[in-house]
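Read the single chain below, which is given as structure tokens and is the form predicted alone.
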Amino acid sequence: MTALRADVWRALDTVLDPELDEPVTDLDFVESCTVSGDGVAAVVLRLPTFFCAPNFSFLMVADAYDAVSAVPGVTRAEVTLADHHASAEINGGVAAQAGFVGSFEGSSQGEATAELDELRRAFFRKAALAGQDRVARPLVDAGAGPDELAGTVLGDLPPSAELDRMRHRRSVLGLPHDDDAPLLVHADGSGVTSGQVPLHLRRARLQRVGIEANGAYCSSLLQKRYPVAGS
């Protein structure tokens, strides 16, 4: 892998699937990425059905424009998407810089009313609330009650990459994220009392336990779309 190539894979890996909350690296839903002598970057990504929401296979195929293309040394990107109903209006699209309705303006697939900003929040709220339970989970396996989950803030916590990645969720939003912002909040950022802390953690868990079953289900149907030669 040459180093360039390199650095255009480690800019796919911030692309993540707004739903299912990873990077379409670990997803396995990068088909090919190529980079020419000339600086030229190609990425295909593929995904687990044909039908997948156009909104949001838009997102990752315009994220993942939008993180090539700031590779220093990257002199064009080429991202596409395959194999999807969609595929027209949405390489079409991000390679004018259309935005999302303007890449379905007059489709036959139907057009888009709206730019997708509010439904990438609303996702990255979602994950910032599964997040808290895995951070959090830990800590209520060694005994921790309610009384100390609401007084924990995020400066008490072991670094971890769940911790990380909660905290980089909680800043695109705005809500707390430093040290001293508490462990459990509210989506308006206000933290959890500790009289809120078993109904909060509930919620979490839900949300947590719904984003992996979405992402179990989408590998499922990505490995019989896309069988490993051999397997």
Contents of the next structure:
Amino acid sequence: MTALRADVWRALDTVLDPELDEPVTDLDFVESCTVSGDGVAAVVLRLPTFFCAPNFSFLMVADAYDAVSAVPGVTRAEVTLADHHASAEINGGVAAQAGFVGSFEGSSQGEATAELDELRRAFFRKAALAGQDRVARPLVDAGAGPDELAGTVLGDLPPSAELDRMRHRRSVLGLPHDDDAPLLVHADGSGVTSGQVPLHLRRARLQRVGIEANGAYCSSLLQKRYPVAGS
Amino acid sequence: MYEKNGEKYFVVDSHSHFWNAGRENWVPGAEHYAKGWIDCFYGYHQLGPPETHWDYEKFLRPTPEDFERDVFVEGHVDHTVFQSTYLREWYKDGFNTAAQNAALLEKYGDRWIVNGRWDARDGEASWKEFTEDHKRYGFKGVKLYTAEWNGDSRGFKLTDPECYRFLERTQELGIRNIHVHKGPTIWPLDKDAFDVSDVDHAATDFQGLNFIVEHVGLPRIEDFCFMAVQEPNVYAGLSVVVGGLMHARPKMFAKVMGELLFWVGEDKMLFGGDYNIWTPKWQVEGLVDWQMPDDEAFTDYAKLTTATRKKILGLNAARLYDIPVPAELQLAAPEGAMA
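So that was the form predicted alone. Now I'd like the form predicted in complex with its partner chain, please.
Now the full complex is given, and it begins with the chain already shown.
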């Protein structure tokens, strides 16, 4: 039993907040996670505010449902979102596998006209740019100049979790991610020239600050909304 | 006016509210939205220093006496700009209407600046209300809450044709300042709720208007900065940035300020205290004392000068709102000549 719950938790580790690019487990968005004797996994997610954007919220609930359902030994997944203005639509829609558009059909919350694949890609593009700052920053701090940075390929870099993460984001987007791919690339996958390096790094850092600032607000607000008992 | 170490700061709070979120004002059937909304604000409120926290019940509805004390008596604020936000779908008499905001207008006169609002989705009725209010209050600015629910609509974009027409008419009236707030939901739901590209288009097409993007486009600071660097009439409204990060997340505050100073620049950043989510006192005093940290992680970011602080705290907003600044509170030449 405990082992199966651990497997479910590991599955939840793969579910990202698309905007913050962090796992829902690290973000403390998992309110509860239980597995019954007959393999029914019940997961309740929670978010920093009542009005967190419904599209991002839907993605997290749907992704959690898919990840948990795929765990061997889980006979059924019940994933719900608590305390949210669109809880009813999202929970019902995910349980019925209705997709985003179907979930909001006839809803008083508003109308969805498309599934969320493009939105997800837009946030992966942001994450891939922020990742370039995370991976390149130690080189910059060590004194690497524009020529060196423009000539650096992924195979030159020491292994790191940040590098793996950036490679994964790029592979999903169809951007170069093999060992011979440049570290610094534009949104279309082309390499950044040495003359373009300073501005490109500025943009990458701004993107990273943007994502991390959002994370800071979300984390602060979550702590106020769901204070740890006794603190 | 705030004085510290012999320096005097002229303070304009460019983003203030005087709301009524009391239970008696919640629309029957929509109570959970009304409560969810103000609870969300109360969450932000608690990101300020603990000694500034209010009791929840008091937070629902401040009194004119609260405002007077917190903003003018203790808050160092010389002039304050009220942003009207109606939210009538959830609040019977509106959340924060121009009429409510005008509560102390008679007493404080030109220190008390009320911005109007219109909603192009309501057509001529909204324009009529707006122009009547304009006669009464003499608007210099408009607050547009693009995520406001209205009937079946869950929001609008500045580039919607009817909205463009209203922007034209606003410009014709000589009202120059458009405060834009992006919010939690917008129709259709599948789009990025906080996309600021419509502000980009409008700023290009309406050169006679200033677009103050409140909360610096949070949570899309990067998109906002990439836009603001290209558009001379786009400004950064710092409400929520100061209140939500300076105390709760000081290192992140430093990074966000560093990026804003680099991309947007100190001439286009406006202090906003966001009363009564937060009181202005600790924000004004904190900003005057604040400096970019010396740690290695911040070496790329510019240090603040006294002139930077003076511009952000009040001189930039005074320029947009034609507020006369006493000579002793202006920047010394040559910077003063530019202001």
